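In the block that follows, a single chain appears as structure tokens, in the form predicted alone.
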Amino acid sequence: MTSDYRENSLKYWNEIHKDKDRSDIKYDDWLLKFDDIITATDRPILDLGCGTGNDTLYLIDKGKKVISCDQSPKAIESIIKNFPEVYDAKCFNMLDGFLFEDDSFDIVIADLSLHYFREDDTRKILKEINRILINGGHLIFRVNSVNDVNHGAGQGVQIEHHLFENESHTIKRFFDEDDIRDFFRDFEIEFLNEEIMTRYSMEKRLYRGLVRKK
């Protein structure tokens, strides 16, 4: 790779996340399916990779208590400033672990926030998510599919298998079913789809999951 991923990717997340207000904010139902485990815990849920706080409303709204997490600093003033009534917000980057005990959380929501990563750094990600779930605990995940055209799959240098650096100097992986195995090995998958999103301007494949910490 010819450049620095990690501040290549704070920069352009810190843009892309400035100056939100509530309003901006808008959730698709993906997270409906999942209703019955959302509704069961009274713990806080983690929302890892929050951004500006899309699945933060919607388990606002669901009057859970939420710890919204991202990298970016400028995603964190806007989950703070928007949701005075989230449960806490952290910044910190993925790379460098997480900032929590063993055993947790009973729900670790990752929404297209896992494939920006090589892959020792994506292995090293889902064994500090495992760490920090309780034995059975779950993690609700979207992730970019191969199929994902519109949105850059396929497209650009590739780095390693499925994982390719754009014009912006930063990187997006991009997963099939097998990848979604191999990744997700020391979980227990629960539910898996390859799917459409239309909150974006262009059609966006993805895969939906839920995994079970074993």
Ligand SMILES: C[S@@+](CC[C@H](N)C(=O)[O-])C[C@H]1O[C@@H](n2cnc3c(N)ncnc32)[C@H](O)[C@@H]1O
Second form
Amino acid sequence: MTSDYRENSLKYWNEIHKDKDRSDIKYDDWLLKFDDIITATDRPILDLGCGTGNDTLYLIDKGKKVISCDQSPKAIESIIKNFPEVYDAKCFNMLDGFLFEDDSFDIVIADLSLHYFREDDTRKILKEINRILINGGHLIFRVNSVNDVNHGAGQGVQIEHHLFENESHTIKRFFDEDDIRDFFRDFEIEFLNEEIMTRYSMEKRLYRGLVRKK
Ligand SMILES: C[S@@+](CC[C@H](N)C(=O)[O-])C[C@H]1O[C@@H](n2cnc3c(N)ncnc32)[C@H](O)[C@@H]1O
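Return the form predicted together with this ligand of this protein as a structure block, the form predicted alone having already been given.
The complete assembly is shown below, putting the previous chain first.
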């Protein structure tokens, strides 16, 4: 099954993201805390693992230029259909490296999209994010917490420390604070908090973070 994770993830997310209308897309206010940073940039902001665009819509509503990216062609079709205002939309798999030049972005946002990978892939992806940020640029993220028991923490088949295969035969990582400090070691942590998100029917426990390229 191991080598199928990539394919299973694509299948899973394509199914979830198909046939979404703009009225289906809702955002919460998790980015408000970083409003000063977001307001300060005129350059495009990268919405990494954008899905059907909760954060893309938030940023568009704030008048920002957004480049929305996802592995799922269904997600990207939906972004292009629902948000003609989007600056750009690109379909690529983070496992293949990033399409962007060094120092391309002031801000990368990765909302619930960095916890689907094995340790070595997670490290490669964070290196890529670091590479495409300008010096002093920010990554704003949310990732699963080890306490997210309503959404699979500690359940299924353990593949690595804090990484589990679930019933859809995809993998999910659940972070604790030590994991985050280790994985994000090439960044300065400016804000990190474990909190509860209420987007889904069951409460979700996650970490919200703001880190700066050193
Ligand atoms: C939980 S959704 C989050 C969507 C959006 N950021 C939000 O918070 O509403 C996770 C997203 O990450 C994307 N994703 C997962 N693995 C990926 C990969 N290897 N490359 C690119 N995108 C990926 C999925 O396709 C999915 O759209």
